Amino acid sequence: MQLITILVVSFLGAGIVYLTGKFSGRVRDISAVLVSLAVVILVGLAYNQKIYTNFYSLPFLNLSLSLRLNYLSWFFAIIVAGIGFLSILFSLEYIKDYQGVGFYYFMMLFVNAGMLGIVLSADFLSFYIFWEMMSWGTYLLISYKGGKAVAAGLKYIIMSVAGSLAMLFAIVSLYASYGTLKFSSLASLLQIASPGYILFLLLMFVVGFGVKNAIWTLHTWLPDAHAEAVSPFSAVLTGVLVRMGMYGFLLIMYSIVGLSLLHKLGYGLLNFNYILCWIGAITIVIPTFTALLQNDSKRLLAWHGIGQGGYMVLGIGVATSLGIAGGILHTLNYAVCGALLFFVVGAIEHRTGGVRDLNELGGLIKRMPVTFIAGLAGISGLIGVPLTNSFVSKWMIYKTLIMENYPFLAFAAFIGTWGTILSVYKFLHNIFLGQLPEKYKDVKEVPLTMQIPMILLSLAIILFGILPGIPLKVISGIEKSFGVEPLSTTMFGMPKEIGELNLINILAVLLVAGIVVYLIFSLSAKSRRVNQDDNYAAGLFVPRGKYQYSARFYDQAYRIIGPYLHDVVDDFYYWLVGKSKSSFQIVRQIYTGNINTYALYILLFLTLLIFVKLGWGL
């Protein structure tokens, strides 16, 4: 009853907040603050709690849709509650001037409702639904401001259908099969599957999965998706909702399937995990390298979540104790930082008149402390610097690969950070450091409820940061679930499968470094101020109103290289669709409109009936 409970507080809560507002604004968002605040309540309640239950039977087809909490489940569902609460508080005074914003709160919840019931989920069947829900949802929302939004949530849905498709594929199998969808049942039956159906199974799925979660080669709607979405939404898409690819990667590999099956399918490097591993090493390296040569700064952010992605595939593939909860552990960390990281963005844009160009920005630090202090806690999130919470994650991911002795793996996790520090650097330094220009001299703080959020984001990078226990006994009942060995973790240190290291000391070595810093800085000469203008570009003049000395400085690099920076993936899925169009339009060219032809038609198939049968008679 209680996760019937959540689940109708989400969907009628996201239908009584639409209809509020046709009466009140006002009612509408402080409907939409409660109910999401509430869904959040009743998950938390739900923690440490095994639930099972069966919500709708289909008599014709012998099934019966049900839900179940465990802690995978509960792990995913806090995360979806705890982001969408904060998108809903940090959306107020974001989202006010736009139009539709009654259908704005409404599809929001909705999606949340819908991710929140693909986590709870104990059947195929209910899943799919669920998945459906949140995929047409989300593509509503991509689409959300018109114009180029709409061709981005076009191409968003196309991809996710053929995902979709290809789950659907594999849940009609399985049913034909086994006559059941439950996974419960279908955990048991599968152990005496052959080793081809199962990879079967798990190349339909990792199809499905693959789409929403953006790896390598199936992520070209993400940018798109980012960059026309509202940035509320973002930190929904980049936090929780591309995850619950993750979701499903680890329900389908380690739920059902199980580690001891996962090991029969292939032999050395044709193994599925091996080659799994790879395709999370080719999404860590190659879009964290193209996020270096991006200047809107949703852009660099979305091709960054790709990367970050690859950071989960990584781990979970290689199906070890160790680097399943390095993989788990990084899409909690990753959902926070990844949120925060857009909150920062939406609150520069909400300032700027929507100015998201990283080389017209900059100085804002002055002008919006919280939000630079926000970003710096983003980015050192992102990055994995000491005591910040994905240092935990991507150390567990490192240390794993290098005891399995997958040295050229191990080296494209680490390229991989070094790329992650270039780009975000940029990021920071064009927004808050450098010259403030002259358009933005009284632009002020965002508002409280665009601050709370980014506030409380900060403050759980440092928590989990210093304190990884916390997620880590969530993660290790999840292990136990799986049947794996779990990790052996205090609140304070690393899990001791990757040596000793109290992160509590570490606190207090960086506490007394940087009251260092502080006084040295606070003894050296003061700053003073120039000329706007009084600036360069390496040798080449800065284009009037960006006032960023690297705004012209890979000019003559460009120039040289530009030609050949294209996402040949994308390239390849434009090509594709141009071939496509040309077909159908000769296909539609059968369809005439005259009775006649359509006669003609007949006849000749009915004449191809009487020789095949001709023919198979002799």
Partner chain sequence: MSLIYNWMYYIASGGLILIGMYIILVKTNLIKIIIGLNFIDTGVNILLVCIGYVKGRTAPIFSTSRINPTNVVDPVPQALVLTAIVIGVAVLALALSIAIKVYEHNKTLNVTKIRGLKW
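Next block, the form predicted in complex with the partner chain, ref. the form predicted alone:
Below: the lone chain, stripped of partners and molecules.
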């Protein structure tokens, strides 16, 4: 019963918020925050319960829609609810002066509800229904700002519809051959299916979920969608919505097809998992280095979203308990870091009047310190600096890759990290460090409602960085539900037999070393504070306002890497659309407008029928 209340609260909540929006803005904002908070609490309360309810039946297809809760769905549900709540909180101030704000809040809550529906559904039909509702909800929200966002929204929805239709094809073929769509019963039924059929199913589902999770060849919609969507929504989009694809991968690969069956697919090196790992590896390397070349901050983060998605796919592709745990943990970690970074960009946009171009910003650390700290935490989370949450998940992925003897995949992951460091530092440097331009002299810090989400997420990064045991306990529960032998971890690191990782020791040592160095630093001679214009310019006069190096930050690297990173896949899709458009033009010419030709068509049809009959004796 509890699951239905969650869904009902979130869907009706969206409706109520829209209605209150008609009366007064204040009431709408408060009710939106309350609804999302209620959802978080409800999901939180339903922690380790096993619930299974049928909530609706379609007699004519003798199908019934049902919901269930286990560790996997609870894990994703809490991420969805949490990030949703924080983005609503963040957008209170951010969306104030946009038009159609009621529509925005309704759509945000509606998409959140859709995602909760996906995560809680227990059979493929309700899964597909909520999936589609989420997709077209996202489409409306992406193109919410108008202008270039319209093209981005269209690109997104076309690819998402194509993906979900592939998924529908697989779901209905499952239903046609097994008569039921329940995950539990399907899991047992599929054991006896022929490998070819399972491979076909997996292929279709990989296409469906790959489009959402933006694996390499299906990623082209993501940069435009993230860059053009409203910042709070792109936080939700990159953090959580894209990870529905990951939930789908986990669902189909482990809770339905199951580990043992996966290994039987394919022979030797050419099995399904290995190919998936390589796709994950490519998804790490190419997008991360394309992020290097971007000048628009949101587009840079979007490319990182794709890159980090590669880590998750790599993690679960390896199919060892450590790998799966690493992949799932990285989903949580990136959800936190990605959302935080988009909040930071949103804050910058809010204060500097919508400027996203990295070459125009600079020196904002002096005016917006809290945002800077959040940004620093975010990028260190993204890189995986020790004592941040991504470090633990990346460590697990590397450990399992090396132990399973896949050194080249490990290399791709490492190089991905270094690519992230370079591009993410460029992001931080061009926005916060360097000279503060004239026009941002009086920029104030973002209001409190925007700071709280940022601070909370930064704390989460550090907390999970130091005490990874909290999420890992849930993840070991998930692995038990998958039938994989669960990963036993201590609260702050890895036990002896898995590997040497003790985060508390690292923390302690870092603190001690930090204090010692700080003592040395403060004991030595004092230094006087100078402002940014009092700077070394090799004897020349410091040119005001132009003394900033941010354009073409890694110039030499561009020249070497640049040519290889041209997005070939995107060109292929545009070529495809162009070709189909011209073929549609030819097809249109059938209707020539001349009566005689139309009469000719009718008689041709008749003679075809008769001729086929006489000739063939149908």
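Definition used throughout: the rigid core is the maximal C-alpha set that superposes within 1.5 Å between two forms. Positions refer to the first chain, counted from 1. Keep in mind that this is a model prediction, so the values were computed, not measured.
Relative to the superposed core, residue 408 undergoes a C-alpha shift smaller than 2 Å between these two forms. Once both forms are overlaid on the rigid core, the distance between the two CA positions of residue 607 between these two forms is 2 angstroms or more.
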